[in-house]
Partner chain sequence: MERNNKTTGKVAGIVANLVIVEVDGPVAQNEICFIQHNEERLMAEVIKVVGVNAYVQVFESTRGVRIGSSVEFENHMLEVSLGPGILSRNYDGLQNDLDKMDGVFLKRGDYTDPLNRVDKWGFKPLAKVGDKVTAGDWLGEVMENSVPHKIMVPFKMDKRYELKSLAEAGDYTVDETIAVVVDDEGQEFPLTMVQKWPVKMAVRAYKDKPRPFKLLETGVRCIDTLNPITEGGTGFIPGPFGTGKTVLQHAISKQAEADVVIIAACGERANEVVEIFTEFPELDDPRTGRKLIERTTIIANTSNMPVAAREASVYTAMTLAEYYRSMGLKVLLMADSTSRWAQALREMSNRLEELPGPDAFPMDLSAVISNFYSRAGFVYLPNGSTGSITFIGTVSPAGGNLKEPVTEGTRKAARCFYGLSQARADSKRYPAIDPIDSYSKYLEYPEVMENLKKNVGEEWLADVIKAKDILLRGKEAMEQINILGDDGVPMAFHDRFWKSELIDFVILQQDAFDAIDASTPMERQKYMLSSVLGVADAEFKYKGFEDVSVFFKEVINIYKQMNYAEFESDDFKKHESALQELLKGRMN
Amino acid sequence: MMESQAFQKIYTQLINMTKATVTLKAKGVGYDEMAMVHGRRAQVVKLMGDLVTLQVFAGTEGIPTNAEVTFLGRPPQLKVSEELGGRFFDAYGDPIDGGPQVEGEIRDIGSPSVNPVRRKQPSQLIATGIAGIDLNNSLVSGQKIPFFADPDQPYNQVMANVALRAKADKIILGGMGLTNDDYLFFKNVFQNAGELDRIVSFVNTTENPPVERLLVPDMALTAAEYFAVDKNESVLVLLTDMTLFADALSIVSNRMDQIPSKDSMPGSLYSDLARIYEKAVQFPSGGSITIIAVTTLSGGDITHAIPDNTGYITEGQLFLRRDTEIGKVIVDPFRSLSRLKQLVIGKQTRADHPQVMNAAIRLYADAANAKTKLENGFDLTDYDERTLAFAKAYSDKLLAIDVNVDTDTMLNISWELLGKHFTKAEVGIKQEFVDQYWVGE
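Just the structure block for this chain alone, the form predicted together with the partner chain, nothing else.
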C-alpha cells in the first residue's frame, strides 16, 4: 500500500542516523505512526520534544541526510475483506503474487486485547491423526502452541499436515525469515490440496530485511480477527519461525541501545511474545483463532530465552526429536505438553483416554531409566527388558509423526501394547477401565 497524500509536509533534514533509525525535527507526529523515509517504510519509536526518531524497517544504508521524509498519520494497517483468501502478501500487506491490491475495510494492526470476561473456554478438539499429538497432547481450538524443534527437523511439513487436517475455515500463514524453498513448499502443499482459497499468507523471506518480520504476526492476526470476529469462522494461524521473529526484536533493541537481559534478548521479550500468542481465543459467537507456531531451538536447548519465554506463554509445546532407535521423528512425550488437553480428553474422547495416556508415558519413562542402566553397563531385569521392548513399539506405532489414525485406534493400540508387555498391577490404571479394555490375561 504505497501511499502519498496531497498536502503532506515533506521534511528533508535528518539530524541523526544509526543503522536502523533516523532522527529529525517534526511537529504533530503521533507515537507508533508510520512514515516514509527515502522511499522506505519507517515507524515512530521515540518522541522527545520536537525530535522524532523513526525506525527504518529496511535499514538506513544509503539514506542521505537530505532524504525526503513524510508522515502517514496512521499506524500500520491492513485492508480486510473476503478478497484476502488465496492471496500472498509481504510484511506490509502488499501482494507478492502478482495479483491486484485487496479492496476492503482498513484496520489498524496490533489492535487491543480481548476482554478476558468475553472469552469462552476453548472446548473443541482438533484431530490431527498424529498420535503424539491427539493421544498425548490433544489440541483444542482457541489454543496457542508451538513446535519446538531443531532446525533440521521437518517442522514445516508437520505443521502443514496438521493445518490441512484441522478442518479450519481459514488458514493464515505468517512466514518469518522463510527460505525461498520453504515458501514454495507451503505454496505447493496448499495448492496441491486444492485449498488455496481458504489460505491467506503473509511472508517475509530471508531475502527481505529481517526487521520487517516484526510486522508479520500482527498482519496475520489482524486478518485472523477479521475472519473470526466479523465472519465467525474458525481460523488457524501458522507462525514460522518465531525464533527469527525474536531475533529481529533483539536486533532492534540492540540498535536502540537497550540493556539486554538473558541471551541478549530485550527485557520485554515476554510481553512482546505474549501480545502475539494471546490473540488465540475462542469467541462466544463461535469464531476462534488457534495459533500453531514454530520455535526453532539450538541443539535442543529449551532453556534459551526464546523457547523459555515462549513456553511460559503458550498452552504447551510439541517437542520434535529424532528417535534413533526407530529412525523416525517423534513427538517427544516428556518435553511435550498440551495444557488444554484436559478440557477434551475423556470427554470428547473415550473415558479411558487420560489414564491410558498417563500410564503409557510413565512406562516409557521407566524405559528411559532402563536405557541409562544399560549404558552404564548394568544387567537389566526382566522388567527393564519389557519396558525397552514396549518403548520401541510405542515410539514406532504411536509417537512417530507419520502415524495417521483416529483416537479410538490410538487407545486400542495403547491397550494392546500395555497388555503385551506388562501386568495389570504394573500398568496401574483404574479398575473399571482395566475390566473393560485389558488385552490378554
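Now that you have shown the form predicted together with the partner chain, what about the form predicted on its own?
No partner chains or extra molecules come along with it, only the chain itself.
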C-alpha cells in the first residue's frame, strides 16, 4: 500500500546497479526516504551530492536501466493505535493475518531514541517465570539484554515463554528471518494462550527478501514507543534473530562496495545495533520499553563481531546451553549476567534472594571443580559427591528453561536443595535467613 502525492518527481535513468541497490541522480531527496523502483519498494541508504543510492528490498533482478523511480517524500511509517494489539504484520507494517488495515496515527519509524533527561533509573522487576533468569539474572524494566544461543537451540520457544509469562502490558515481537514453522509456532502459541490481544508481531520470514529484515526492529520499536509513551504501559520487545538482522546489513553494505570490517560486517555495525538497543528506557511516568533479543552464535563463538559489539551495548547477556547431565537446555549461570539485577533483588524480591543466589552459584562452581577432578581421574571427597548431586538437581529444578514458577517458589526450591545436600555451615548464609527458611536436618 503506497500513497502517491501530487507533483511527485519520476526519474527514469539508473546510473549503477548491484544485486541489492540502484543509484541515480535526483534532487531534494532525504536519507531513509522510501521510494518505488520499477514497482518495488526501496529506501535511500546513501547520498553523495545529487547521487542517490537506494536499497531495493526485493533485490534488483529484472529491473531495467530505464526503470521508473518515484520518491515518496517520507521514511517508512506505521499507523499506531490500540488496534495493533493481537495482529501480525510484515516488515512494512501491512497485515499478514488476513485482518483489515489498522486505523491510527501515522508515525515515522526509526526516530531518535529518548533524550537521557527523560529517562529514569530502571527499578521494576520483570518476572519471566524462568528461574535461570529471575533467580540468578533478574531483568529490570528498561533494560536491554540478549540471549546468546547456538542456532540449534530452542531460543524461539524461550522467547515465546517469556512473552506469555512476563508481567508486561504489551509484548512486541520482531521476527527476522523466521522459518514458516517458527512463524506458525509463535502464532499458535499466542492464540492458544488467549493472550493475543496484548501481543503485536512484525514478521519477516525466510520466504521474504532478507533486506526487509532491516525494517523490522524499527517497526517493533515504533509500536513500543506508542504504548510506552502515549499509553504509559510497560512494553517488552522481543527481537529474534539479531544475527540475521546483521547479515542483512552486510548484504547491503558489501553490495555497495563498502570495505567490510571484522567478520565481513559493515563498519557501522556498532551504531546500527546501538540505535536499536538504546530505545530501551524507563520513563518517570511509568511507561517502559525493555528489549530482549536473540543473537545466534556460529559454533559458540562469542568473539564474532555481532555478539562482540552486542556485549558492549547491552546490560549483560543470557547464555543458553544444553546441559548433558540432564539433557535439557539451561540458562548457564557462569556465562549469563544481568548487570542491573542488583537494582531489584532483595528489594522487589524476598530479602533472602541475594544470599541464596550467591550460595547456590558458589556451590555450583564447586561442583564444576569436582567434575574436573573426576575427568582427570582424581578421587572425589564426600563433599565433592554432594556438590555434584546438588548441581544436577539445581540444573534440573531451577536452571532448565522449562521451569515456570514465581520467585518465592524458586527461593524455596533453592533452600530445599541446599538443605538436602549441605550443612548450614557449608551453605554460609546469614543466620537470620537460615533461622527463617532452613529446611534441612
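Positions refer to the first chain, counted from 1. We call the rigid core the largest set of C-alpha positions that still match within 1.5 Å between the two forms. As the structure is a prediction and not an experimental result, all values here were calculated from the model.
- Positional change of E61 between the two forms stays under 2 Å at the C-alpha, relative to the superposed core.
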